[in-house]
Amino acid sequence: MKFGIEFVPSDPALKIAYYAKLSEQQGFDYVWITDHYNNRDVYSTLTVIALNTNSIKIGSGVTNSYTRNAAITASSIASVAEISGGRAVLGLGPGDKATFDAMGIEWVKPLATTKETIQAIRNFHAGQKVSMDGEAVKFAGAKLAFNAGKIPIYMGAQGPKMLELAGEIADGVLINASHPKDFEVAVEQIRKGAEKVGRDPKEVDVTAYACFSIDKDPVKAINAAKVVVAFIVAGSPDLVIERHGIPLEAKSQIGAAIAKGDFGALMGGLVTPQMIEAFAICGTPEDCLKRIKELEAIGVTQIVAGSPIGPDKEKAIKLIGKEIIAKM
């Protein structure tokens, strides 16, 4: 099992780099930085992390094919790879429709757009002059002016078709989920995609990009996770909500509370223990280790400790290193 950690660059880059260095010292294999227009730029942040770490792999978790042209993404991650001594990983996915709506960007053909973008980026990194006339991605002889080399590409994927595509073309897949029920479905779709093109499914790093909250006091860990879990519930497809036996009415109530900014209601009872169980790796080190081993048995090969990580981020990073990574 590999271990990654996610940081949101809502904090200054040097603070994120401090956390990344601490994570490296605790035995984490990957650090993933989210990419949203309203936070610090992901590639600038990755560059600062590269200059402050030695061995941990660093990646975007995840960038998208709509706000950045594939040539720009190829150049950006190749630059990070060069600066870091070959430690860069590109996380790329279809993005978030709500974000694109706010930015005035049309979210069309996410499957074709993701597939063609990955193809174009791989061609750029191979030193090719890229000419494409795809459904969504078009180039007329563009080429990078420096040698990029091979950079692993992980796909952010949720739906069955996107998971199947990841099995076909990606080096890894970042799945926003925490529960074995969700990975039973996901692993099967990835296997289906891999076998369709004659790949060994084991070539794909199946990553649980999880809401994670750890503390020796389980109540503190749970309370720290509640707001993140609320956003996951509100944004999850009805099929996923029903898979976990959660009433759709509860999803609607949480969505309404978020829309009003009523976080007191979320903390006060709208986010139930059933939701925490379904959508977070949460609790004491023993609780978290138990869930990780369940996911490993299903076929998960990397755990990413995503927001909030714990009620005290620095303490949580050390706790994961000492009580989980060291015991796996």
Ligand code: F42
Given for the second form:
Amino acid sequence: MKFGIEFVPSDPALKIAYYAKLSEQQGFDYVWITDHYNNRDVYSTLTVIALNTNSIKIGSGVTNSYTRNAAITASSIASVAEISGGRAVLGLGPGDKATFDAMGIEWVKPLATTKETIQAIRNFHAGQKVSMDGEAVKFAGAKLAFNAGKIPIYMGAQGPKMLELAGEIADGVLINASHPKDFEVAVEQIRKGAEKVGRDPKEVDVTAYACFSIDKDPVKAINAAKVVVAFIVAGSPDLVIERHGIPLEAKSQIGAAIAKGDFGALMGGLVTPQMIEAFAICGTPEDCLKRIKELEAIGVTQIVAGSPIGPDKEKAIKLIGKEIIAKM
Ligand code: F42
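Now that we've seen the form predicted on its own, could you pull up the form predicted together with coenzyme F420 (F42)?
What follows is the entire complex, opening with the chain shown before.
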């Protein structure tokens, strides 16, 4: 099992670099930085991390195919690869529709756009002059003027078609989920995609990009996870909510509380233990370790500790290092 950690650059890059260095010291293999226009820039943050760490792999978790042209993404991540001595990984997904609406960007053909973007980036990194007339991505003889080398590409994916595509073409897949039930479905889709193109499904790093909250006091861990879990419940497809036996009415109530900014209601009972169980790796180190072992048995090969990580980030990173990574 590999371990990753996610940071949102709502914090300054130097603060994140401090946490990234601490994570490296605690045995984490990957640090992933999210990409949304309203936060600090993902590549600037990755650069600062690269300059302040030595061995941890560093990736966008995830950038998208709409706000940046594929040639720009190819150049940006190749620059990070050069600065970090070959530690860069590109995480790429179709992006977050809500932020695109605010940016006036139309979200069309996410599957085709992701597939063609990955194909173009691989060609850029291979030093090719790229000409493409795809459904969504078009190039007329563009070429990078420096040597990029091979950079692993991970896809952000949840939907069945995206997961299947990841099985066909990606080096890894970052899946926003925490529960074995969701990974049973995901692993099957990835296998289907891999087998379609004659790949060994084991070539794909199946990553649980999880809401993670750890503390020696389980109540503190649960409270820290509640708001994140509320957003996951509100944003999950009905199919996923029903898979976990959660009433759809509860999803609507949470959506309404978020829309009103009523975080008191979320903390006060709307987010149930059943929701925490379904959508977070949460609790004491023993609780978290138990869930990680269950995920490992299903085929998950990387655990990413995503927001909130714990009620106290620094303490949580150390706890994961000492009580989980060291015991796997
Ligand atoms: N998004 C961000 O913007 N920033 C982040 O930092 C970020 C991090 C992140 C980390 C892990 C992760 O799993 C996702 C993350 N995301 C982030 C979200 C990510 O960018 C995607 O929004 C998300 O992973 C995509 O979810 P999805 O797999 O459900 O895909 C969507 C597009 C979907 O609907 N998929 C369907 C499916 O079955 O997989 C298929 C849709 C389809 O087939 N579309 C057709 C096509 O050609 O694209 C036709 C559609 C049409 O236009 O009619």
